[in-house]
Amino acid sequence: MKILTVDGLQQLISRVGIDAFFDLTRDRLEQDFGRWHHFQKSPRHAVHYPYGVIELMPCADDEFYAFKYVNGHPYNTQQGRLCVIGLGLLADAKSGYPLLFSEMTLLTAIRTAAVAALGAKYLARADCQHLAVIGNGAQSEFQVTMLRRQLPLTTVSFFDPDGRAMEKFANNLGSADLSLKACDSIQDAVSGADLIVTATAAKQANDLIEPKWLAPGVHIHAMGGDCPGKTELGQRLLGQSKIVVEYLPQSLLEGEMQNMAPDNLYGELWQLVDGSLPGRENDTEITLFDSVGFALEDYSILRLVLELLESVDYGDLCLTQPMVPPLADPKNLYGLLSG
């Protein structure tokens, strides 16, 4: 079984590029979703707790089965840790055998990211020059990162209560080439924006957004709203968007749908890869992605890393530990402790 860490996983990335590897995530994202009915989906198995929610996200296909343990903890950062934190574990279906564990930390927030772009490609306006990112924690520089590799970004505005956080995000993207605008409200970030990405990390029921700051046709990506009782946009908002999710028996018990009956859903991400549906129509509608993160981007990402630590060039990057008993015989398994 191949083992990949946080420092094998820095140097893939360098190898690779950061931006062929963005741009490798997005395709292979868009790929799977285009076969979506190839894969077994639940939604994800979650314990909660007052102080976060640790989970289980599984998706399977009939060659590999993927599942990441991964949590959210809000607070964490107040002790100088990580809100989310994950690891991932990639099997061959024929013999239930593992093939890679790997760190899904950087994993998590580049395939969030891919998401975010894929999505953004369907129903965002080709011509988005003005982003904005409302919240500035771990997630927000690789939105920011993937979704000017798919649109035409010149301006990015940002707002974060935090103020350190904010000075990380600009000290972050400060040699990006773009017009970065640090602002003292939400309101501000989103006037005039033709994209609004919230990534907020409040575990709670928030109403982020006045209908009336926005623009025609602009996008909102929402993805801050991951667990129940925590979203970001309210009623007003969702009843005027179009309003796509990746999974809805997922997004009914997170994100944005737990304000909204399913009938207020235009479809499902796959129905606009596989076009079943159409994306965006006209320059003035708003549309809404309302994105809580699902268990097939870890299948896409941890079978690109597989493929990629399988080549010649990467395969030194990678540990391989016997995770699996090596038999000569395989029904003694009590031999290993007799001698």
Second form
2 protein chains.
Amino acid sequence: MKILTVDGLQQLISRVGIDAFFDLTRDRLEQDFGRWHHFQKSPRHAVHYPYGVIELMPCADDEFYAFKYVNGHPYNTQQGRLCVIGLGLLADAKSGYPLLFSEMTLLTAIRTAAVAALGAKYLARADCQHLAVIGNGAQSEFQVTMLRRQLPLTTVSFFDPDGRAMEKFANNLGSADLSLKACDSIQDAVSGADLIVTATAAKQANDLIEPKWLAPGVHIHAMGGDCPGKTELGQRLLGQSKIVVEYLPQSLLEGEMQNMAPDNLYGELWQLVDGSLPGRENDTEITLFDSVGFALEDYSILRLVLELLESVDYGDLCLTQPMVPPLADPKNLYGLLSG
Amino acid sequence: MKILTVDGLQQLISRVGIDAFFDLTRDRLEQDFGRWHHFQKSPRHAVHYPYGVIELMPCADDEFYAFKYVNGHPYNTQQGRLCVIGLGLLADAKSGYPLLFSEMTLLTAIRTAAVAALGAKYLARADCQHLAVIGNGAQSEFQVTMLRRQLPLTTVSFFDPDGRAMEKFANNLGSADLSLKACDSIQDAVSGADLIVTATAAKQANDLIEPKWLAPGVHIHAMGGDCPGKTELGQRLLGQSKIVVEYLPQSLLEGEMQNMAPDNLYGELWQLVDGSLPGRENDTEITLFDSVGFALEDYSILRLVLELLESVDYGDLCLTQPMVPPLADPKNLYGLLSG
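And the form predicted together with another copy of the chain, for comparison with the form predicted alone?
What follows is the whole complex; the chain from before opens it.
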């Protein structure tokens, strides 16, 4: 089976080009959300610890079975480690044989930003220029880079209680042709924004944004609420918003929807993608994509990566290792020991 | 993280010694079943296809999180492929960082045989000499090799509808100091047996053994029933047996227990191991270990393998690959793309 390391993926993205890789990812997500009923879906399987969570996220259609191993350990950064690490596997559904084992820390950041762009395509005003980013951790620049491929952004205001995170954010986006505004508070950052991304890490119920701070017609991409008890927005704001999720059974457990009755939901993303529900309907409504991350997104990007690695252009970027016994007689597994 | 290929594991087992590796595995399983309440447990997550099943089997304590990817595609052998393939991952629970990704096809066969030996320790008569093996597929010789480390076996009778599987079985065990008896039927094979292993692959409800064929005091290790609708034994035999399972919530979905009310259960294996329930109580009762394979067994063998690979003697047998980004600033994931 193929194994793609972090180094291999960095080279792959560099060769394909960041922008092209991001566009391919978003397009693949859109295609797959558009054929929602082809997939076997379930909420992720989570094991909770006092210090974090470890999850398995499977998603499959009749051709491929994918899953991701992913953790969330908010205190890891204090020891210089990542909060979120991912590893993914893609297998042939018809035989169960594994095809690809890949790093998914970077792939998770990319697909998470891609789903933000997809949501914004259907829910944000097409003329959005001012993006506010609340929380400037590992995910934040991916969001900006992906969203500006979807929308004509000119200004990014940003806030994080960690000043060093804000510095890093500004450095990483310094060469982008964007006006960057470091802010002293959330209120300052969201003031006048057309589009707001909340990407915070605190594992508790927060109420980050007061409705009165918001301009009419704003779209909020709330992606930091992603496990039980971890939410970013209060009921007043939720009650005034047109709320879309990826997959309701999971969002009721993990997303902002934890704080709302299910009948406050407008719809699931696939309904906007396949045209069965309209997205944004006017320039003044407040829209909210309560995005917790769904296993279909991992399926999509793993298939994309496998296809790239199977092409002559990029086949040299992965390892090939014998992770499955190659047997002349498939019933003679014991021969591996005695032979 | 460490990656252990099939070749690496073959070398590891060869260097440790098959018998020693098998004993270490069984002892590790016994230790872990003996501290049952330390683990977070759940039935496996299964995706079912007309042609097979793909499963994720997680199990964790406060130190380690383990899971296995495993499939069951009974028609694979017709294309010269294995029915069952496994891959496993072990991670540090406190940080979520992965430690080991390993082949688990061979490890699954070994831990599956180890749990048979553990069940037999508590449920079979200590003087068992005659073992019958029904189904001579990939798992069968592992069962024999492991069980004879637990019991004074002298005779193995065996039957499989596939004559080539029987030949392979006889060849693999030909050099063992055992009297091997190829049989023409299940009835012939189980006649006079002290211990019976059923390890068949057909994905349906079977009734392989009539109670009147059995000698008093026999122990049956039923391991082929391991998914919904796939069972090996009929209600009459089950009704006469003292039934033990690994983990009832999973066995009710997948094991012989599918055909019985839960109150027919005698107990779970851990209760025998920690002494809270007696195992076999006399020389005439029929005991039945309805073993479907539980994620704790994968946890145990993955920890054993990691410990071996961390020792100086075997550290050269695995690969070390960068599957997690090594970041100077853990919030600067984006730096991997722009750097």
